[in-house]
Structure formats: C-alpha cells, structure tokens
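There is one chain below, alone, in structure tokens, taken in the form predicted alone.
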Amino acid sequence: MKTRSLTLWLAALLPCVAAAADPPRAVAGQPDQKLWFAQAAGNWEAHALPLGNGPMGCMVFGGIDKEQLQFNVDSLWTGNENMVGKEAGKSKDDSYLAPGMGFYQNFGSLFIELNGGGTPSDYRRQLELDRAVHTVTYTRDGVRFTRETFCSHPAGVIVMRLTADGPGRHSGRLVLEDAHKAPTVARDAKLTASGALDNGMQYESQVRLLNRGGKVAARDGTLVFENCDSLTVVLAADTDYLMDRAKGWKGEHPHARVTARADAVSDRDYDQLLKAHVADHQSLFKRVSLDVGRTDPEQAALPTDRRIEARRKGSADPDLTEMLFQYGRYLLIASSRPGSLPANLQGVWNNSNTPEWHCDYHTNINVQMNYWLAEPANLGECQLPLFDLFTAGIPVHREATRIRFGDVPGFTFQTVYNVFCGTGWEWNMIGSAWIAQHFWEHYAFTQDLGYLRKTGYPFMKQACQFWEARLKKLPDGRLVVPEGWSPEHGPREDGVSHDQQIVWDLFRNTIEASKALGVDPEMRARLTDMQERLVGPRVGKWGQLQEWMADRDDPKDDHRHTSHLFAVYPGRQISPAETPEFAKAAAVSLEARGETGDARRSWTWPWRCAIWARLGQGDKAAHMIDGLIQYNLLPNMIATHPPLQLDGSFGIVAGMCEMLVQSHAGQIQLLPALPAAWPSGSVSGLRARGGFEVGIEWKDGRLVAATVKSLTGNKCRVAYGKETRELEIAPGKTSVVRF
C-alpha cells in the first residue's frame, strides 16, 4: 500500500511562503512501475515490450525455447530527399506516395534459441520503466532460469544476460536474420550482417556472445554454445546517414563505429554496465513522480493486461494510470536523445518494412503530439531530435516552398516527412508554422537565450516570413490564410480557423521571442499589426466554434480531428479566463465530435483530454483517459490507432500535466482540472514556463501545499482557483506556497 510523502504535508504548516529544501524527487512507498504477464509475447504489437537508447531499440518477446529480440536504428530509411516541390509541386495533385519518400525500415531480429527440457513452471516477464529493463524469469527441471535485457544509452547497444541458478544450463544458438535478405557471417564467438539499400543507404548489425563455461563456436552462419553456465549477448546496430544535406545525407560506412561499440562492451563486466545503463536512463525517469491514489492490492497483483480488462469492465485502477503516465515519458526517453532521430509515428520499434503511413513524421499533429509532454513531464533534451531534423531540413523547403508558391520567403513544407527531409502527400501550408511552436515552448520552459537566438528564433522568423508574403487581405483589412485546410477534414478555402489560429500563435511566439532577444524591432511591429488584423475565433449558429469562416459546421459530425480547437490547446488564443465566449463554444464544438465511431483513434483522446483540461472541466479530461484504455490501449500498454502509434501514448502524458499544472497564461495555475477520480495524491518535477519546477499534493479535492523551485530566478505568479501569490525565487531555491 502506498504511503503519502511527508514533505509538502508538512510544508502546508509553513509560512504562506517559505524557504524550503528542493521539492520531492519521488513519491515515497510509490508501487513498483512494472508491467508483466504470466506468458510469452504472442505478437509484435499487443505483447511484445519495447527497450529504447534513443537511435536504436528493440521488441523483446519473451519466448522460452525461442527468444526474439526484433531490432531497429532510427535512421534506416529507404528513398531520399524527393524534392517533392520540383516532382510534385507543379500541380497541385499531390501523390500520397511521392517521388522518393520511402519508408522506415525494420533492421532485423535475434534469435536465441534454447534447447528444451522439462515444461517450465512459474513464468513471468516484466518491464521495469524506472530501470528500463526486461526481465523473464521462469523454472525448469528444478532450475532457475533469468534473463535480463536492456537498452544503454551510454554503450549504444543491446545487451541481454541469461543466466540460470545451476551449472552448464545454456545450449542452443544465435541466430542473426536481416531484415533485407543479408547474408549473416559467423566468425569465433561473432555474427555480422551487412548491406544496402536500394537507395544506397549501408547498415551493418553485430552480435557478440560472450560465456561463462561451456563452449562457443561458429556454424553454418550461427553461434552454437554448449554447457554454458551464463551467456551475455551484446547487439550494436547502425547506418551511414549522416544528417547534412550538403554531404548527400550519408556518412561513412557503419563498420567501424558498429565494431568499436560492440567491442567496447564486450570488454566490460556487465553488472558495471547495467549499473551505467539505469544510472542514465534514471537521471531523465526520476525527475517526475506521480500519485493519484490507491489501488485494492489484489488489482494491482493481476498482470498487465489482465488489469486492463479488469479497468475496462469499471474496476478502479489509479496505479495504472500512474503507469500510463510514466510509460507514456519512458517510451520518450526510449525513442529521442540528444544525437538521435525524432520519435516518428512507431519509434525505434516499426517491425516492418512498408509500414503504415510510412513510418514517418505527419506533420499535421501527430509528430507535434509526441513531443507535446516533453516541456511539462521534465524531458525537455528529448525533444532537440525535433529541432535538428526540422531545422536540416530548411534549405530543401525553401527550394520546393519556392516551386510550389513562387518568389515568397520562408518556407513551408507538405504532411509526410521522412529522414532526409524530404514530405509528400497534402501542402500542410501551416506546417511549419505549428513546429515553430515547439521551439518556442523550448525557450518559454528553460529561458535558454543561447538556444534561442541560435536555433529557436531563425526557425520561427523564416516561418514568419512566409506568413508576412503569403497572407490575404480582405476587402475590410483583415487577414486570412488563403486555400487552407482542417486536417483531415472539409473543403481547401480561405480563413480556416485551425491555420487563422496557428498563424496567430505563431506571431504571438515570435513576437515575445524577439522581445526577448532584443532584436528586430521591425519586422516585430509588422507581426503585431497583422496578429491584430487575422481573422479570429467566431461562434456559430448551434453555439459552436466554427471550423470555417461559413457557418457550415454538422452538430453530428464526429470526425476525429478537433484542428479548429487548435486555439484551446497546444494554442493560447482561447481561455475560460480571456475568452470565456469562445470557450464556450469550444466546449460545445468538443462535445458534438462525440465519442464513438471515428472518434475512436489513439491520438484522438489526449487531445481532447488536453482541450477539456485547458476548459477547466477535470472529469471529462480523466474521462478521455478511459476511453483511451477502453478503445486504444493494446495488452503491453502501448496505444495504437489501429496500428500501433505512439502518439497516443505521448500525448495522453501531455494531457495529464495539463490537468495538474498549467502555465500558458501569464502564470502557473495549480491542479486547474482536478477531476473526482483523483481526490487525493501528489505530483513532484513537473515543469511550467518560465523556468519552474512544480510539486503539488491534495487531499480530498483541495491543495494542501505547492512547492516551485526557480531555476532562472525569474519572478512568477501562482495561482490555485481565484487566489494568486507572487513569488520571486533565488535560481535554484524553492519556495512553498499555500492558500
């Protein structure tokens, strides 16, 4: 049973506001967060567990007789740049599969296969998130057998250790299969695959297998081991992509880099390893506790899956929604570090090599959504992956931006967005626009400068600059975003609201960004006209926020996307506090989409979980939490929409931060949609704007105390209800707030 932590109890004794020592990094007595099941993975998507580094992961199975451990690097990526613009952009019937787009491939799997024995007993395999690691356990003929695997980040491979409690247990082999038909070479105690792609890409993958007694050896392509008492398996895998369009996006050939890896670790004791490994992964993992309440011990006892049916049919399970939570920042950390790829719509965990959707980055909400939790959930280095693809991309969208529109600035690009920069399908006109968000909310929650005068701002002025040349004025002087589209959703006109909304925070960033950086003056007095002449939100006929300009909008229409509710949230055009009208009409607009039918899309609940908790209305937020198990969560706790899509499981997290702490308006707005579900817990290292660690606890629906930690010094406003404090926080102390 958990235990509540003590610290922010006894803050509520303190002084409205107090010095204090740092907030709590963890919730005390929390439950283990572990999924597990009492059986092997019976397939890739409902079953199989993922381990992640950031540019590699892996699927891991779990079989007895035969363990699968189905791998990939970020950047194995079939077609090229495409230069759409210059195929494509001349008409505009634009090709879904454009010219060159390609897809994101499956590198290959390893195969551990074991000979048999006795029918083992008391089986169990498990992902621990705060150590991120796999385990399966299981008995056979009196003997123990365990079998870890993890993913390093600072040894930038795979690592697997079966060992067993009795002498000279392990005899089987490794089997290497690529993915692309390359042949595996096996030499002493090695296997390699190496080869390329049609589009020239070149890969290698490397086994090494080390052993405790028995013996080793190559044979017909694979590794035999024989009366081994333990084995560790280590798995370095990579590519010649190299992200730098001026040298042909490819890099030297992986060999070396792959050899000197797996040799490295193959030097290394393995406890110091995993010692390192969970060190890495637990210094992102443990910034974010979360507690929002108990659940009976014999739910929490049940294996994963089997406590997702029991939520389904109504059983309360609070634990697991700590751990969608926490699952939701792990697969973050697992798929985007510093040096890697972005996080695309499967991760590093896409076991196929024609995926749906390619595979790729869509630009029209669903790379945005997996980064939306970044910032909030304390993860903010794992979302520079975003900023360096998008920002190598730059010279290839000005060229195609210019073929497809003419002699403008800036540039744009289209939805679908692959490794080397190069998109197809839809002109996703507001595109660019809508990531410059994100390199914005990076600066609006670090106050780096440095990172904003470098990377944040030039991204954001050139999206600007396109939006400065291509708006048009209407015979009254406003402004509207000409042949615009709702994804996916209605006709191409002029002033659609989800691109009126996205231009006007995108001015509304850039404004504040050049403010901050003291810089063009100019063109900010420009952008400050124009915000004020776009066209903005209008109520419709039945009480709604219109989706167009006319008043067009089907009170039975359930489509998936909520684009016009853009301004809600991740915008901050429209607040219950600001806006009360058109808030309003947001909420009406939100609850005619309905719940069923197509509404019922991974990506679709935490994006309504988000809007209603930027409304205020808690229990409809937690409701879009339910229906995102109910509907969208597949047995290993991963979202899909059908397919699996990882965005659903990003944004539901994104969704959750915004139900405890808001900071896009001016100030930092404590538990602002608490819902019943959760009438007493804790949450501790979320982040606000402004340079701000939050911790909070709650007992029966009210705050009990706050703690905010000032990690720039900068001064803040915190408010719970009506009530506001102000504080003004020395960098790097903690103040603690009561009302």
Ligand code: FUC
The other form holds:
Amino acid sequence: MKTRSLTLWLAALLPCVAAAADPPRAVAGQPDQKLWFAQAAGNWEAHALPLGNGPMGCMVFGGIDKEQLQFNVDSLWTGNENMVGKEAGKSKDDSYLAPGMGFYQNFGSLFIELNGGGTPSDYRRQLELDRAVHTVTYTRDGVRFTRETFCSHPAGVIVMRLTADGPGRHSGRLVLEDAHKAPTVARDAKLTASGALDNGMQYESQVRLLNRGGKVAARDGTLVFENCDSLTVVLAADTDYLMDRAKGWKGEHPHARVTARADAVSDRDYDQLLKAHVADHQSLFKRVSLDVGRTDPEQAALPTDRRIEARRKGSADPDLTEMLFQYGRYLLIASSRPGSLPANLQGVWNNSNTPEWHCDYHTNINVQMNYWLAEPANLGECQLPLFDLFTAGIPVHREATRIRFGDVPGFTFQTVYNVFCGTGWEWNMIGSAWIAQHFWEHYAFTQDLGYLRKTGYPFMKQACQFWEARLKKLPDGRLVVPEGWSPEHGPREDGVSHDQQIVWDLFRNTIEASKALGVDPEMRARLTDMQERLVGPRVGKWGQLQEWMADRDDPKDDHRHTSHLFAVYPGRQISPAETPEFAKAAAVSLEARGETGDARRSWTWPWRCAIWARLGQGDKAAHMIDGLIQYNLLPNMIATHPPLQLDGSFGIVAGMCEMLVQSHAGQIQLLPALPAAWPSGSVSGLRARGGFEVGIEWKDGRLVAATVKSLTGNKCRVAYGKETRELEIAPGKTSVVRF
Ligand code: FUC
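With the form predicted alone in hand, show me what the form predicted in complex with ligand FUC looks like.
To see the whole picture, the full complex is given below, headed by that same chain.
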C-alpha cells in the first residue's frame, strides 16, 4: 500500500506559507522498485540486468547452471587522441574518421558453472533499484538457493554471494574469460587475466573465491569448488588509463590497485560490505520519490517483461512509469560517479569490441541527454565526470580547432568523442557551446560559486571566445553561425536555427556567469551586444518554427532530430510566456515530426517529452512516455535506439521532471505540464535552479501543497498557473506553499 505521508505531514500545517522542518524524504509509498523475471536472461541486451558503481559495470544473466557476469570498465578503449582534426583540416574532408577513434571495449565475463541436479523450480531473478542488488532464487532437490550480486562503489568491486539452505550444495567451477583472449592464471583461490590492447592500454581483472565448507582448487586456469556451503565471489578490474593528456592518458599498471581491491574483501566482511554498498547507493537514490498513481495489484505483480507487454496493450500502469523514472536515476548512479568517466552511449554496459557508434560520447544530442536528468533529479554530483572529461580535452581541442579553423581562440570538436578526447566524424561546431550549457546548469542548480570560478566559467568562456571570433556579420549587421548544421539533417550552411539558438544560450549563460563572479565586464558587454544581433527564430510558411534561415521545412519530414527546438528545451530562448508566437510555431514543428518511422528512437521521445512539457502540454508529454514504452524499451526496461542506448532511459527522467517542476524562467513553476493520466500524486526531492529542493502533492489535477527547501537562502518566487508567491527561506529551511 502506498502511504501518502506528504498529505499527513502537510495537513498539520495550516497557514498558506509556513516555515517547517525538512520535507519527508523518499515517501514510503513506493512499492515498486523491483524489476523481476521468471526466467534467466537469454540475451545480453534484452534480458540481462545492469549493475554498476561508476567506473565498473556488469550485466547479470541469472542462469541456474551457468551464471554469467559480463563486465566492463569505463576506460577500456582502443584508439587514441587521434587529432583527426589535423587530417580533416588538411583534406578539408570533415567526414573523415581517423582509425584512432577506437571503440569502447568489452572487458570480459566471469562464469560460475554449477553442477546440476533435479529440475529447478520457483525461479526468480530481480533487481532492486533502491538497494542496487540483484538476486536469483530457486529451489532444487528440496534446497533453496540464493545468489546476491552487487557492484560496490565504496569497495570498488563486484561481489556475488551464493548460499543454500542445505550444507555442501555448491560444486562447480569459476571461469574468467577475457574478451581480448588474455590467458587466465589460476592460483590458490585467485584468477588473474592481464593484457594489453593494440593501443598499448594495459588492463587486468582478478577474481577471489571465498568458500565456507568444502574445498577450492585451481585447475587448468579455472577454480574448481566442491561441496561448499556458501561462496563469495569477488571481481575487480581496471586499466592504466589516466585522464591527463600531459601524461599521454596513461598511468600506473593496474595490477597493484586491482590486487588491493580484491584482497580487501574477506568472507567475514560480506554483511558489512553489503550494508556499506546499500547505504552508499541510497544516499543518492533516496533523495527523490515519485508517486503518479496506483497500479492494479495483479498487474503490478507480473514479471517486468510481461508487465511492459500489458502496458503496451493498453493497461494503465502508473507504478511502471514511476519505475521508469527511478530506473533512469539508478542507471546514472551506476554509470557516472565522481572520479569515473561519464556515461557513454551504453553507460558501462557493452558486450562488444566493435559496438555501434563506438559506444562513444556522442556530442550532437546523446551525451547531453545522458545528463539532462542529473540536476533536476537530484544527482548533481553524478554530472561531475562530464566536466572532468571535457575539461581534460581542452588542450586537444584547442589544437585540433586551430588546424581546422585557422588561428581562432577557444575550441570546439567533432561529433564522435572518445576517452582520450580524440574526436571524429563531422565537425560538431556547436558542440563545445552545447556542452558549456551543462557547465552552467550545474552552477544554476547548486549555486556553487567555487565550482563556477574554477571549472564552469573557464570552459564557458573559451567556448564563447570561439564564437566571438567565428560569427559572421550579414550586410545588415546581424550575426550568423557560418557553415552550421542541423545535426544529421540538411546541408552545411549559414544561420542554421540549432546553431543560432545554442550560441544565444551560451552567450546568455556566460553573461550571467560573469555577473555572478563579478569578472570580465568588457567581454560581458561584447557578448550582450552580439547576443542581441544574432539572427533569431523565425516562423515559416506553414506556421512552423524554421529549421533553417530559408523557409524550406518539409511538413512531411519525420526526421528524428528536433535540433531547431533546442530553444524550447534544453534552451530557454522560447517559452509560451515570453515568446508565445515562437512557442506556438515550435508546437507546429514538433507535431509535424510525427511519431512513426525515424521518430521512434531511444532519445527522440524524451526530448519531445521535455519540449511538450516546456510548452505546457502535459498530455502530449505523457504521450511521449507512452511512445518510449511502446516502441523503444527492451524487456529489461532499458531504452533501445536500437541497439541498447542509455540516452532514452536517462532522458525520460528529465522529461518527467519538466512535467512536474520547471525553473528555467526565474521562478519555480509547479506542475507546469501535469497530464490527465496522473490525476493525483506526489513528488519529493526534485531540484530547482537557484538552489532549491521541491516537493509537491496534487489531487484531482490540482496542487494541494508544495514544500520548498532553500539550500542557499536565495530569494525565491514560486508559481502555480499564473499565480505567484515570493518566499524568503533561510538556508537549510523549508516552507510550505499553497495556492
Ligand atoms: C546520433 C543520432 C543517432 C544515434 C547516434 C548514436 O548521431 O542521430 O540516432 O543516436 O547519435
């Protein structure tokens, strides 16, 4: 049963606006935080379930006689920093892709082979999102078996514990298979596979097998166990990658680190290790709760794959929507933690050495979308890896940019992007400006001036310098981006809307950042002047928002990219309140893109969901969630492009946040796009720009009350519909608001 603790808590507070204690966190009413299946995974992509601790991830199959943990480490990449810009600059051929681009690699698999017995029954495998623990249970020959797996961030290892309610029931062997054919050395109760990629990157994985009862012996590169009561399997892996160009992206051999991590775990520590893992995960995961309705208990009890099917056939399942929301948050926590690399196209889950699109950091929508949820969904620190990587790339990009564009200041890069900050394929000229938006948003949400000074502003400023030098003046004095591109749609030409809007956004954010820091007044004045002169949005002949300067948009075009709607989301140049004609035109354009053909991709639905939410169209936004579930979710509930692509899983969370709270227009707008499908519900822990944390309860489509916690004591304006309230909330305090 869901408990509406927010209601009870708010009922005690009578005045319209009152100071109160901290809002309740993680409302108890979330029954459904588990994905579960009645059979083992047959297929890696569709069925296996993801665990991760930031740098390391694995897919768990849950096989009874043969368990497989297919694992990855974020930095295991072929390729190098490649300087494709150099080549492209010489040949003037932007589409040249250097062999140095490389691919994200599969590290390997650990197999736990168990000797058979009678026919197993009561099989279940599940992933608890709120504990980040995968559990397999089944009964065989009257004995109940339990297998728990988790990927610990504090300990830096993957741990699997196998137990049974009868003694001596585990016999079999452990096989470590390196995806690059490095031999496995077995000694005592340890396995080690050590190798190097063709670019010289050194890597190593190690396994420890800790047994209670029975015995363990090394044999033919495997570990054989016999009649053990329980087993604890520990897997550690790493590479010699270092995020530092000056050191050639190369650090120490990982052997000592991997050994230390694996050795640090002893069988006795298991409960402690699990407890520390759950506490660490929950410190992030439990910040936000969401309740958008109740699912019929019979439907809620279905295994996840069958439940998705039922939803596709039309049975409403609000708890599944909540799970989709929390799954996106779960996946970000699992694939992007301070100190790790950012989440790539597949997070840290990849079973191929030549994955689609290199499994890269794709800079023309995908890597950005991966991080749209981070700030509003209260996982701001999970975005830090993005800043680390793109900052580390600045020296590379400055050189490549000069080779390609001549003696310009600042930098930008190409579309395809690897861990050495090598880039390839088309020059994504607007790429650095778009990434700069993330550097700004982290400040906008956290109000962390120290971060802005040291990390955010320097990146934004250099991205600006490139555009200051590169913008082209039309005879009438207006400014256009030359040779731009509406990603993967249309030719290279001047004044493409996508580019114009992103430069506008970059200038606006940098102006605000320089004010916040009290620096660079001359540059600020220049940017203000240039921003005003940028060619702005235009409404075309069928009422659409023009994608290009020329009015040639095709109303039948179903292209997946909605690049010219950047100004609505994630930008803030167009809004129904400030620029109603453009907002209307944006809706016409979006409607025309339709929802068939190319519109059905992992990331198209989330982007459109967020745009509809910004346009105040809750039902249309909710329809985009339906679209993702209908066409682009795998049975394990991960988004698929195809193939499996995390942007959809992450992006839909951002879209839902925009439906509930918006804060891009100088105020906190409550329930700006509440759909009819969510008549009553509550949310807590969402973040808003200006340094606030927001909780809302609504009933029959109307706001009941909201809580606003101030993190920094900034002035705060809260809006519901057209009504507003000004609040003064001391740092760390919470106010309740009703309208
Ligand atoms: C962009 C998109 C594709 C795909 C790829 C990884 O190029 O246009 O649809 O998502 O990135």
